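Next up: just one chain, as structure tokens, the form predicted alone.
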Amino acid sequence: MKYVVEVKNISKIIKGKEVLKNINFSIEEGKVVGLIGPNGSGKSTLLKIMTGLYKPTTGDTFYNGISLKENYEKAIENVGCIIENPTFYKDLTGKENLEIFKSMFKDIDENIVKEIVKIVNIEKSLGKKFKTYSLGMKERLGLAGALLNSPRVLILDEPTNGLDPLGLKELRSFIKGLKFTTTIISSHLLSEIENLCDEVIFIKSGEIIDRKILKNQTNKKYVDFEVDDYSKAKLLLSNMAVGENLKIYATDEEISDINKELVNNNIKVYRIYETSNNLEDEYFNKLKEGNND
């Protein structure tokens, strides 16, 4: 199995706060996954990390098998980034700012850059200086820039800011569009996130609390055992089992040996119940968990 991303041990300590903990997670390639969990969670920390405008305290990031912390230049090479608010020059044209962004880069094609700017609605847009650009203006032509250089893997903070209904939906096909491109995006719209990614991954409190899987292309589904012995089964089912319940991804007839398994090895099954797979319902259940940031 490829990885195009991986995460592996990053820790950061902040004014002696420790705002992220030992994260690890890996990412196929072409896979749209989603980052989620309250303000002050680590969200835009770890993406800060990942893009290295922050260095971690612990741990690294690999793209392609690449360092970040050996080799940024050949690493970074091939991700496209937006995060939090696109810097511009204010006083500077669209264009003029994206000519900037093109210095940036090796052989950038001038047809590219005029599919991009077409890809992300603002041709009519270029001639105008950015300080007069709305919020959505200004997401789109960060997107751009964003994608000049066709990255491989494209990492989006809160991409969706100031985006009408429209410019949403434009956001959403195209980054589905993205057949080859990796994408990590965090949003607080969950509906969004929800239509838009293969997967999630929870964050809260600096740590990954669960990962989910969205697109459900088999027949799987998610389960719950209640049994009377948790830490048995969970031995039993180490490799099957989500977080911390005994939560199993399965389809009807592995639910079904599963079963048998448990009851083989004398652990009572007292109730198999299918969860919720509405993510904005989990994901107000996972902040009840305990104390919030």
The other form holds:
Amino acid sequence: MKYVVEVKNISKIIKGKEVLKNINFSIEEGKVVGLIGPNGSGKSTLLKIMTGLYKPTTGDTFYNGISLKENYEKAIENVGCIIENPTFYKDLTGKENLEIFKSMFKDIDENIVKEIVKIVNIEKSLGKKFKTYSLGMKERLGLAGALLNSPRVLILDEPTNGLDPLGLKELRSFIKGLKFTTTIISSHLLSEIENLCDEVIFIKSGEIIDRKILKNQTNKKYVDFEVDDYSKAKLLLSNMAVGENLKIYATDEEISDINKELVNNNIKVYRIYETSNNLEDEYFNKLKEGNND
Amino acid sequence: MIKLVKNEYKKNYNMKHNILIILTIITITLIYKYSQNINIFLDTLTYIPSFIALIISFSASSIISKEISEETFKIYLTKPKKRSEILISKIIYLLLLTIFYQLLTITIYLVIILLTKQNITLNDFIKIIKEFISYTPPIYFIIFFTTFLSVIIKNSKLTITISTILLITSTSLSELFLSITWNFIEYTFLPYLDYTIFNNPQNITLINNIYNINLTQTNGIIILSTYSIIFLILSIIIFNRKDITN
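Same protein, different condition: the form predicted alone was shown, now please give the form predicted in complex with the partner chain.
Then the entire complex follows, led off by the chain already shown.
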């Protein structure tokens, strides 16, 4: 399996506090991965380390096998990013700003820049000074700046912050259109993460507490069983039940078998219905689990 | 590197500073016109480098901290360029800006002399220019020193305040330290931040004799160069390890 992004043993201590604790994960080519967690969980710190803005206390990030620590220029060459709000030079125009960033890469074709500007729909505003831009325009220019080098990895920290519904829709369709780019998105909008991402990483108090596939290729689905005796049913299906109610993640065949088993054990099954794979519920469950530890 | 220096020019070029320098020189010319004394005119020229140092310290003090506080580094530093390269490009830009200001001053003086048909020979003019250049080492030092402050201090206003106070009070502070027999001060950059002290050779000889020290323009160049290199190395080391946080 080819991993485009590999984060290995990253820890970060800031002012004596360990804000990231031994973070490890890998991401395959072309995947869109969401990073979710409460405020102060370490998401932004992790993304800042992954883009070279922060230095890790231990560990390293590898892009296409190249170490960010050992060979920063080569490793970051194929990475585009927006960390928090896209902030450009306010007294320069959008075009001048893009020219500055273009000059920092080797051999970027002017036609590619024109194409990107067209894709993010900012052609008309390029001549205006950045300080006059609306939030949506800033975000678009940020995307253009992040895509100048046709990156293989795109890192977006809270890209939906302050965007209106139209901006959100545009961003969503834009990210979905990036077929061969591996994208890492951190956002508070769980519905957006659920909509955009193939996988999601839960982070809490500087640790990865879970990783979950959102759009898998199996036939498994979440279903809720409504029964007369939940305690007995859970005892029977302890290795399959998810959450407080009798929620099962299984294929159609397995659901049928479970139903048979419940009935055979004198548990009345009133209803079986498919439930959505609700990230929000799962997110709050994860937070709750963490707090109970 | 050239591209990075050009970027600094695009980002930082400040027309207000140029206008300020031009207005100062015009004011000095007017002082001369009313005093009708060529010596006053030439004396004022010696103070221009201190003024340029002040303007340069304004630019240098914000060259790192402003990019951090305005968050523009979040994009600029995530591009495939080494931090040391970015820092050096900023310093080169400031050095070029200093040279530009000096050339601007000399050009304006030449134009004034030609327009007012002064009775000054070419040799006199060359002498004036040499004297003018001899007062400039502190400006180059202030670039390295203020850039260092900008690397370690987040607040650009605080950096400006520290460098301005140091520039203005350096002579008084040096005299104060010497008066309490802290003669080691001659090995620091402090007495050399204002080269106009060398305007009056008799005065400097007297100071050297009283405190048994050896303040000379040549020693000043050696000391300021040494400290400039130290501050440059420290700036690179700290900037390379720095977490970019606003």
